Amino acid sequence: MCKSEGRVRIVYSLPTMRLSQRVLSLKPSSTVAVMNKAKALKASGVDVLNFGAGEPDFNTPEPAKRAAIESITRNETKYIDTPGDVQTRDLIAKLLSERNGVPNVSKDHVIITAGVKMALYLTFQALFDEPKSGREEDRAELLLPVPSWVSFAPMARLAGARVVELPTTPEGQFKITPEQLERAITPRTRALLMNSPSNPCSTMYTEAELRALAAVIDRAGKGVAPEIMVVSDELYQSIVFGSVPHFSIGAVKEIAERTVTINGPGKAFAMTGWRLGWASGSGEFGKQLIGAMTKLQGQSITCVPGFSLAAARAALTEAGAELETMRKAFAARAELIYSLLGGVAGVKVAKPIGAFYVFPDISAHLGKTSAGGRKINAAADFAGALLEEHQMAVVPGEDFSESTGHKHIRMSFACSEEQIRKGVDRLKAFIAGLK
């Protein structure tokens, strides 16, 4: 307290405040950031072509919407069981068993979560710990084939894991080999993350390739890495274009109990905003893992909205025609964008065979300067200049891979064929102006 010009002035000082190192070290999602910036520009009247959002441009199928409305009308708006209602978990278990071939799975092996992100977050929290020693070299390891979706690594690190990148190349269709996996496994390896079809690459592993990787996991589990698991994100399993059928690595009986399969209706049924996902295990350990994740969910969100599960059941059982319409549209768009990008100077791209992304290599243009005077040293510079100068939003590749991402951008083709053609024209014009 002090006096000033005959008046008493009270000065308050706050105690020293700080945020946790956990959140301070966390980078925001680059895909969400690009999506939000593009939406803001569009709202301000800018003619932005958004290739950033990994979100179908279709509407949720009518059977799903109708089922949710009817559920609300029946007043199904109370708390439900933490892992989800029995009817929906039974359905998911049945689909996993009959469609995916995963053995020894029941409702007790399934938890329904607020989106696939939450399913992954809970899985990592259940599998990893901070090392008691506090030493970085003692952390349990997540083996992560890269490029990979931007949130895998941050979520694993939040759980205490050390993330070990397994680099892949466009020439190898962005896939790891059994030999590469075997070399990477150590006594500290806790999990391998698999994502097929892939975000951001839209490539897929064949059944033979997955069985070969599973054989490596099986050997490691009996030897150098007895606690090794596979976390298999299969969110895009229904968005495939025919050249490679989807196969669940959890169907390989030798490692079924070492595999957690993660999925949801968001991408396939245009239900991203419903925030639904699920995780499932197999056998006795699978039941223990889902039980642990249920405890975590009970201490966080409690449960998902019950009426949203009515929508999920209707999508899974009644919206097959809508699903096929969307799948065919994505297949046509995949052919179109791959063909058009093949004519863009200095751009290399792997053919998309599932999901709805391409991950072009733009490294031939690094070191150049844009027409607007921006130096292009990495993908972030490329994407920033492209948005500012040609109003086209793409996601820079850095967050998809620490080692090689700076050479790539991600483009989502969850948009119309007209937008794809316009977007590639703008990309060509931007590249033509580089010096």
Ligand code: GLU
The other form holds:
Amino acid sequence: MCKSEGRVRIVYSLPTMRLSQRVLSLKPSSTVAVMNKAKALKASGVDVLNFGAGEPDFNTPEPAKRAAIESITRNETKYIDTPGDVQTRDLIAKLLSERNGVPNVSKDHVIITAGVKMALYLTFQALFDEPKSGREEDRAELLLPVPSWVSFAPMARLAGARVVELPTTPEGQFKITPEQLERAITPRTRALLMNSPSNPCSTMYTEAELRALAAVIDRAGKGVAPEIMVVSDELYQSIVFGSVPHFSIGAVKEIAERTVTINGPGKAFAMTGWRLGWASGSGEFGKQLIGAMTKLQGQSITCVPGFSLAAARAALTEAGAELETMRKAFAARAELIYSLLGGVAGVKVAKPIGAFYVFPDISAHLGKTSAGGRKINAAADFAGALLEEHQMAVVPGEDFSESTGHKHIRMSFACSEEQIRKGVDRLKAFIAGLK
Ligand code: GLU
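Next block, the form predicted together with ligand GLU, ref. the form predicted alone:
Let's see the whole complex now, leading with the same chain.
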């Protein structure tokens, strides 16, 4: 306080703390937000049906749990090698080469980190820069087929990338074509993101389609876009139930060294909370890339818990029967939700053949008003009203695609058949109330 000209003047000191622009410009994850909200409502006693979380309702298989407990009992509770212990990286490299057909992979091409999210985060940090010139038009580009999972674009932007959406349509089974890819590639293209099976579309590319896309990448790498890479998120590779077998684009030898393959046990082995994921490269550049990511890991989380890797090894080698049981359950749920949604007025849905999501088009209902008086102008309004009025959590589509997301909602069917039936009934009741 100070006196000036006989009056009392109060002088406040302005707060000088501030948050970084990087964080201020970052949107929160909508999948995580819906998941947290649904869990909090459930904990407070609300009978909420959670179709938000991409999280299996199964328990982690016994061999994995047992292995972790035994590892802790052996006091394996200290730091381990930054990229993960040799035994687990050897195993992942072996599976990648024997099962996925990716050439030139060894333990030195593998980093194990805290979830597939961290694997992607480190990959983008290692591949992208802010443009040297400081000019927007010089930003390196990530080509992103959309609709795509909500965190790819924000993580790439954090690393300095410009995200270029490659739109796909339900008629085209939500897949990009080689011609579309070719047209989108520029000298600034640094990476193409692939995610087959896809979250949120549950679509899959065939081997022939992936080979055709790989041929475009190979040509571009030898010509217009010498730095081009493919980041292939294959987290759902074991959860497939259509006629399309999973294929790793990194198995195409011409582009193997340009490909980072990302995977983890979270979805397939119901191990989401263990926070494990890995990235792998191939050949000389693959080793350099994993080395760079290991440096980042050494300056951030140091390493993952060693006892969780004992669980991952057991899951990968001893839980085949549990994996198959869960896969079959997802297959039955896919059939069920697809056929039930087919009977819901104004909802168009594509048949899921991998992963555990549907991404229905609800645009026939935009412009209406809910029974509770809420105006439905976009998917976010639809999802908000559905949760408020019928206690059913779904993820609004906006963050899956800037151009068409507002016409869709995402429903995860990693839940029981009983919940699927109840949920579709609630959806029908909600839609019946729209005017
Ligand atoms: N990946 C899951 C999903 O899409 C979990 C939440 C998240 O990490 O986005 O629902």
